[in-house]
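Presented below, as structure tokens, is a lone chain in the form predicted on its own.
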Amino acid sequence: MDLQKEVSWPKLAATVLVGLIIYFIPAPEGLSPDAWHLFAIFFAAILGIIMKAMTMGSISIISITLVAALQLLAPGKASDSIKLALSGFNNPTIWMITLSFFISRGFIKTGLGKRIAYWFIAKLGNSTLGIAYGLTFADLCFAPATPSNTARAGGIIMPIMKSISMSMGSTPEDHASHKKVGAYLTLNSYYSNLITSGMFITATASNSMCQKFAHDLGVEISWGGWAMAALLPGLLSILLVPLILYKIYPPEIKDAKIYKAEAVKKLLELGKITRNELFMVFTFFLLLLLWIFGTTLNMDASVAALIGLSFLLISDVLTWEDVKSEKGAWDTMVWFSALVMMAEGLSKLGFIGWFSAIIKNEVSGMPWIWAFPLIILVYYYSHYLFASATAHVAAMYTAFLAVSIALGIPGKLAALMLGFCGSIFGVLTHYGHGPAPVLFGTGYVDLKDWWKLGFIFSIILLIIWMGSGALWWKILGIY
């Protein structure tokens, strides 16, 4: 293996360096030694992944070794540090997380993703803002059952979308091609698959740790409960901001309707449906609806991901060297299961209820209704400085939502606009989220342009959400 690609040693070096500051500095009045110590390695494991120091699932397992090494979880123990330090292996949370990434596969391998993309274009590509609402339904259907949104970009809608864009004449090799279509699908496609992302749990990772850390603080929220919550806002953003994106930046190309003939002629290639896409619809229905009426059911949502999984196997959809191959899933048990661990160890070894105290007495004082939109703002622009939705969430979600709460903002109110957050301001820059490089780099969009719109549609988007929100979760009575 090449280390140069796996470790960045001067960006290790400073990680290192941080950790082992943080780490021989005195604990804080008010906390014990184990909980600042704990913060050492999860601030530097943070921070080595917003630096990409190295790979995380790399960082992940240093730092479950660290924690483990030092007892931190349950000093003097080894036999029980070791049981901690692994216990996020034991979540059903990241296993039903990582049992979707298997079954999203499906949505690939059978070709039904193709399938479904060209069927919305061929149904509405008569112009090129037809083709973007074309792509950003196909992306709404599949949200729910791709935990990887950026496989859900990089695998399915960006390869459509380039597609259409250079038979248009908007290739990414000649520059002032760009903004006759290639631009405008590029940056719509990005900006949907993030509102797609915050309307279901299993659209994209993060979701399911806000989830956890808002169980660990009191706060339930089931996957039919925040599919409704993001209803009607996420409905909203995907009317508007592809018809807003179209008037601020407009493609040169309007009229579509020779690649509308396109889909049509690419749906005949693809025949009849096949076996395999018939069952992987069973599935993805089957799925949808123990997951909504799961709590009916009592039924864990891990549980439904098992079943849909096992079926997928059963009639030979996927096979286990599809589940063995699928490295996302692995990457993200591992970096999920440490990231949680200690998150989780923060929070009973006092850390986050001091932390959480020190930002309560700087806003004593506000109503919440001032407050909250104050608390959303720091936390949603404050991803700026990461270069990863989860590592945000990590880092900073567990925190500001057990201020928000100790502030008298409704805790479920507060834990899913959180929650929400973790998707859309992904749109600020162009490594804020994962399907971000993949999108950037297919070479359509300047980087000014990027930066420029991704602020005016972090505004607009955060308008929708909490503007919409208020009126639809009073309503729902989430507060």
Given for the second form:
Protein chains: 2
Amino acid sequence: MDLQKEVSWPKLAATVLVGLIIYFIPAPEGLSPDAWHLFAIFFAAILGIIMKAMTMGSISIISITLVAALQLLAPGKASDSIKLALSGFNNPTIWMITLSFFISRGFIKTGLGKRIAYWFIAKLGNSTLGIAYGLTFADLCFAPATPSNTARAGGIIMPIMKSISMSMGSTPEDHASHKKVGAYLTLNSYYSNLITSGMFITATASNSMCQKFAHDLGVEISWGGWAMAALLPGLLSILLVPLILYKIYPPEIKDAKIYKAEAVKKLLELGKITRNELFMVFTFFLLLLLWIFGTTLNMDASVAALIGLSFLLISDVLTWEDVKSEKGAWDTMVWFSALVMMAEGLSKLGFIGWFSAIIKNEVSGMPWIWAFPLIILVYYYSHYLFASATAHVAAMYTAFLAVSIALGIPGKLAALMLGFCGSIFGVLTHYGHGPAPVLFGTGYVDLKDWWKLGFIFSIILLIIWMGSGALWWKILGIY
Amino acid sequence: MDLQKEVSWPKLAATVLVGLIIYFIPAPEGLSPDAWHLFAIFFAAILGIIMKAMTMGSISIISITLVAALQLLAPGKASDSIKLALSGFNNPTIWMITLSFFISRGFIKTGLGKRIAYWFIAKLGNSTLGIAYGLTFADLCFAPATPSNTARAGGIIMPIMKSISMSMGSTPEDHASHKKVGAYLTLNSYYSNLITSGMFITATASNSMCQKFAHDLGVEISWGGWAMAALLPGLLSILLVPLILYKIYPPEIKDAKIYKAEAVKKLLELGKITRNELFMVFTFFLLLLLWIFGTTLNMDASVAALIGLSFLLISDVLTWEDVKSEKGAWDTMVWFSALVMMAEGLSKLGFIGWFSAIIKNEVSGMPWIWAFPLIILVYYYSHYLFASATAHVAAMYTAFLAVSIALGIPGKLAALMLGFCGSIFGVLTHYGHGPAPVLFGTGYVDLKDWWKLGFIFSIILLIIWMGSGALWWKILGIY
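Right, the form predicted on its own is done; let's see the coordinates for the form predicted together with another copy of the chain.
Below, the chain from earlier opens the complete complex, with every other chain and molecule after it.
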């Protein structure tokens, strides 16, 4: 019965005002009024999400309401309008993500997540750098089947990272102790999480949004295709980032043998691997196989996820109570459906085509090899403005990809690199990606350090991905 | 990390076995193999739900998985198959119910539910009979916007009913005290809940399922049309049932003036009506207006529900956290989508037509005026077999309606009366409808009494609904 306020009325008023102004400006030449009105709602929704006028879920419900009530997608037809406004909810891409949320709950619930993290630390944890690599590899293990990278960071990595830091004398309360271990491990955990998020379609929610939007523009990216393209730059980042961070933001304590002993002890306490953990491992590999060979098997990725969840429910590893209680999944399903519905609507009503034609006219004549890095840079650094990767992808991905294609940039190249950016641009700020608030919230890293190092690593990551990518994607025949 | 077992493997094995046997029996003449295979899955799902082999939600997920993976609805087409298997999730009817779950949470959260119940008791509570009427009228007030009749009973009525009984010396622990007040009020609360559930499409989840299934067979029922048809039999039941129960199952304490004083005190404690309660009242009437005038306004009922929820979110009466946490809504959305998808699939693939043609051949020649009560009786008393109104409606409504139409019974008449049965047949058992476990669980009523009185009232309710209905529906021009 608590009345925590979720709505900021001044911000909501500002959002509504902006929306109304756009709405009542006559539609520009070449655009239908419906397309323009949908853009007004979409723009106001993104603005409201960025300003946190309300929660993303509430804004999504209101957006669906407006699109349905104003009958923008099927003028005059009440029943078609609501069906189209709700069309996101039977979108298989969205269900793949929603279902994967349930499945990834199993990593936490069965204790498998903890076990794998301790195992890596027991193997690699002679030094603080080794612990950092251990946590990074553990993150990489879960990434392919954990589209909530926030759950991965907050549910598995962060608790272990924090307990390691504290047991090595680096506590959030004691400011002088932050740089002993905690600060380094915090930033490293954040950066690795973003890198692994970029490596698989199913490693963070917004990737499958990119896949969907690219599909709508005629660019097909399979689960395996994405993973293959990300393989080299992803692995390079995973190997280099902990080391570079270790050099320029070194932990004061370098020897971690004491903690390694503790990890071995924790592993012993966990005992033999349980039946439920084994089921989880099996489900995980089954999912990977079905995702990788989906095209050959003529099976949609969401059906694979359905099979995985069915298996976990039948084996009692997950209960229906777990599913019902997985708020993050329902939350994601709602905002994902609303944003995808609006973005698709903008494409369908001609807004994206109209917009990219304008940009194309502006920069026509530029060779694509110059236009490409320019577009990536603008997309990447505009993330300073966004408090959510999802909002950023929803707002800009389709338009940027359409412009790229119009400028002659190979569609798959642009679609993939813009997709990867959707994860790695998170390094910039302490609010830029799901796990940021969780990790920044530990208190180990000062705001100034977070932003300064964020900027440095934004450059390092861009160089790794664009540089090694240029070679790798050529070899793969992507461009 | 608790491992409460939700799966009964013996029952699950039996369910799967039955499903496999049906699946591998060759399809009867006149039916496609796909229709027959879908029937096998559907039959096994209903069987599993009735036997409680797993939760309804888990069975739904598995059913969706099977229908999608076997590509029954779009053979050979992976992407269409999954979209059709998920088609329930953008069904506006299902969303109306899901959204109404969120909205009705407001009755409980704001305290408006309690206030209205105490108000009625303060007005009518001179006698135990008066209290019964007070609780019944309170239930009637919430019914139009509370599709979870379980929430209405469990969240609002039962706690008050129990506290009244206890303060009048009738406690669950003291067996000898049960009949003082508690037993009478318990049964009366259950019966009234079922009656009000029958009166509005939005008063229990399965009603809108009936509306949807009827629509698929070409019979249109609007929100207002249903309410109008249920008006006379519903009000008669509400007025007669508490009185008849009072005569044949009398409470030992008849004078309730002591408790009336307490209700007045509770009302004073609640103080003036709060801002949030007022918003709730406003939303409630807004919803009713939009539902009643939906056709005139060219607005789908689910858009009305979206507007209602948006309003409650903007006014901070409900938070997004409330929405995410409303497990019952997500649960209902999933099983509702799965059952509707399969039932629609059976219609589309020709199973229902095939089945009703067979029955029609069996009973052809019988005048519909005889066939009608016969069909109703079979549908009604078969509820002894079902542990859930939803499972019953999903399993039998479409087939019974199709047979009715084939026999010449006016479609609207059959659709409505079968619909009303979907609520009132709950009286039969202590597991037959959502609120039954909640109210039976108070422990005030013996199993023997519950079943004996259930049978008596099943006859009384049938007489009221069929008898007054025969007249009323003639006047309304339904047949």
